[in-house]
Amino acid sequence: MDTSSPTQKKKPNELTSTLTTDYISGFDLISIEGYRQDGRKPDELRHFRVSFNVVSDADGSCYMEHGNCKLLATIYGPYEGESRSNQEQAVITCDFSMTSYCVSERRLRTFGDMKSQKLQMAIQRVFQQAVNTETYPKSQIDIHLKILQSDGNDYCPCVNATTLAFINAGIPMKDFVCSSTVGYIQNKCIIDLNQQEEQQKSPQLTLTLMPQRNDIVALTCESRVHHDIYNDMLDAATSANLQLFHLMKQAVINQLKTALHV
């Protein structure tokens, strides 16, 4: 006679099984040596390259490659906008679209969806603060963004490319605007997430910063984290934005040297 107790089956939605799955999915992202899947260290940015004046009829334009993300930012204006009373500063608009082949899954709609509208509004709010709009009363400035190839977060590359396009257009700004995303995986803060890392179920923080003024323009954290982890993520995002600032500043200097034949 078998006196052993019957084996209890675990429910598939138990907390232990969920935590194990999340741990395994995150474990493969960082090797034992501390390198990520694309060979970067946790505090290392992706490849960064920019070109200016790529659209001849625009007032300012910038083509950017940030990792596998490729996008085009163009600026039109300032020009006389619609007649409005008491308009003492320029109005900034934003148009965002993506090519149908920019992601692995073919998009049937490349503009006008809810995600695109949210990104447009976020970009518009950021540069309404960063641009000296009072210099151009009763005028309008249009931002056009086109994602040619996506690699996860589109917001941050769009902010960085738009900043360089504004500088290329000669429109005065209060400061550079830099944006970067940080994730917390395997008890480590990793900066500048790619698509694979962004898809993980891990805390993520996005910081948009004016680095020389040390002003936060926008800050989002979509997960609940301990305040110590939050502070570490904020410090990592600030460091990433400072790295981006130096790269963007150097790109502007190189463009000026080319234009002046120095």
Contents of the next structure:
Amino acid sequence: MDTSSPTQKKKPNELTSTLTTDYISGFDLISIEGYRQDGRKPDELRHFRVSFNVVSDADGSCYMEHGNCKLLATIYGPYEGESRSNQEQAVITCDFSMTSYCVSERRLRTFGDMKSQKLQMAIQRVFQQAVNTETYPKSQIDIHLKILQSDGNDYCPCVNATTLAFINAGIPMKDFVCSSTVGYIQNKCIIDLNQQEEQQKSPQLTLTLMPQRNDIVALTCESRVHHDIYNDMLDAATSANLQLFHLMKQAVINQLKTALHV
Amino acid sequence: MFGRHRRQYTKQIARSLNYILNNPKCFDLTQLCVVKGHHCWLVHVDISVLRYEGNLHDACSFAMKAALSETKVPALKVNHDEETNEVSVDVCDDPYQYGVLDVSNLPVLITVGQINGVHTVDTTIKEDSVTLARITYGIKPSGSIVYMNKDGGGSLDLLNIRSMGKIASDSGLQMNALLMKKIQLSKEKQASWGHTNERLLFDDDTFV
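Taking the form predicted on its own as the starting point, write out the structure of the form predicted together with its partner chain.
Now the full complex is given, and it begins with the chain already shown.
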């Protein structure tokens, strides 16, 4: 489909930094009818499924499938912390690992590399703020995350799964914590990017939000975003997180109903 | 079990499974050959333990045997040029064209332990921690022993070892038959589903 007609020359303030890459790759990330490569609309989340109490040994656990991303989050704690731990608050530690088979090329270094460490620190910081740590002084809460299958961004499904695992563990939190990515391709904001969409050199940002309080916990953007589209992307990300929040809340309610035989 | 001991334990399991896989009498390695002298398939077996409740040796071998029986080997297009001795291998585009591996002779590990003179099979985590001596046997579907490894600081005399071998042989026979039956049931169940993707991993429905 040849769309490089002479009338579509790039105007000076046209926000089409992604257009050239789209045409070079030979396919449209968003088709004319408005569907993405995996059949979703631009404002549609990937298929979201959760299962609780997967690891009966742990205090809380959640197995989540978000599109093609499958991961397991387990929470141990709160338990007695080490002697050097914080006297007034609980200490939250995070351990992130992937399996060798989570990506298409077998991965030998499954933990301890840069990406894992960055993710661990990010999640630890997010949940240190979100959890009511004052209720558990001198104690420690462990988060263990294991990616069974990865589809691009691991951070967002990890945050969502950890929230649900905390709820399953019964540890009080200030609010849910939802996280979603948003990109800007072909003049449209698209939410919940998968690996293919993420690899395009398009403006993207990741928003971690407490939906009911409307508090932004973390906002990461590692690409160039023009300030004209920045607000649109933030709005799209917020609505994506609200959608996620409703799905997560529904999952928790369903779990409670089955647990209480209602 | 943490730190150094866990690493040693898992390395021992890997070694046992490695021995079983690379033994020509247990697993026919020639089925992995693509072009003799040029190309062959490399199989990686990665086992992720989600929960340890004792008897990990046996569980890993069951999982490995089940997984290998379900492995889909992609179909290949091979061009072997006789004169220049050049081989070009292309993977077939069709994901539904595949071959399966033959694991009918693959043995299964059975760990027999001794607690206070009594021989135990399939120990739980508490029984594992009090077992001073255990032997891991590799048992083929016919009941014959192909691998033996003694673990633990305790000692065993010959009479005990002989009776443990007999116990392992009998249970190995049963477990092999049970495993193949469950694999068959699972395949039938999967055939009745449309898309295997729709099932959650830990759904009760997926288990047989």
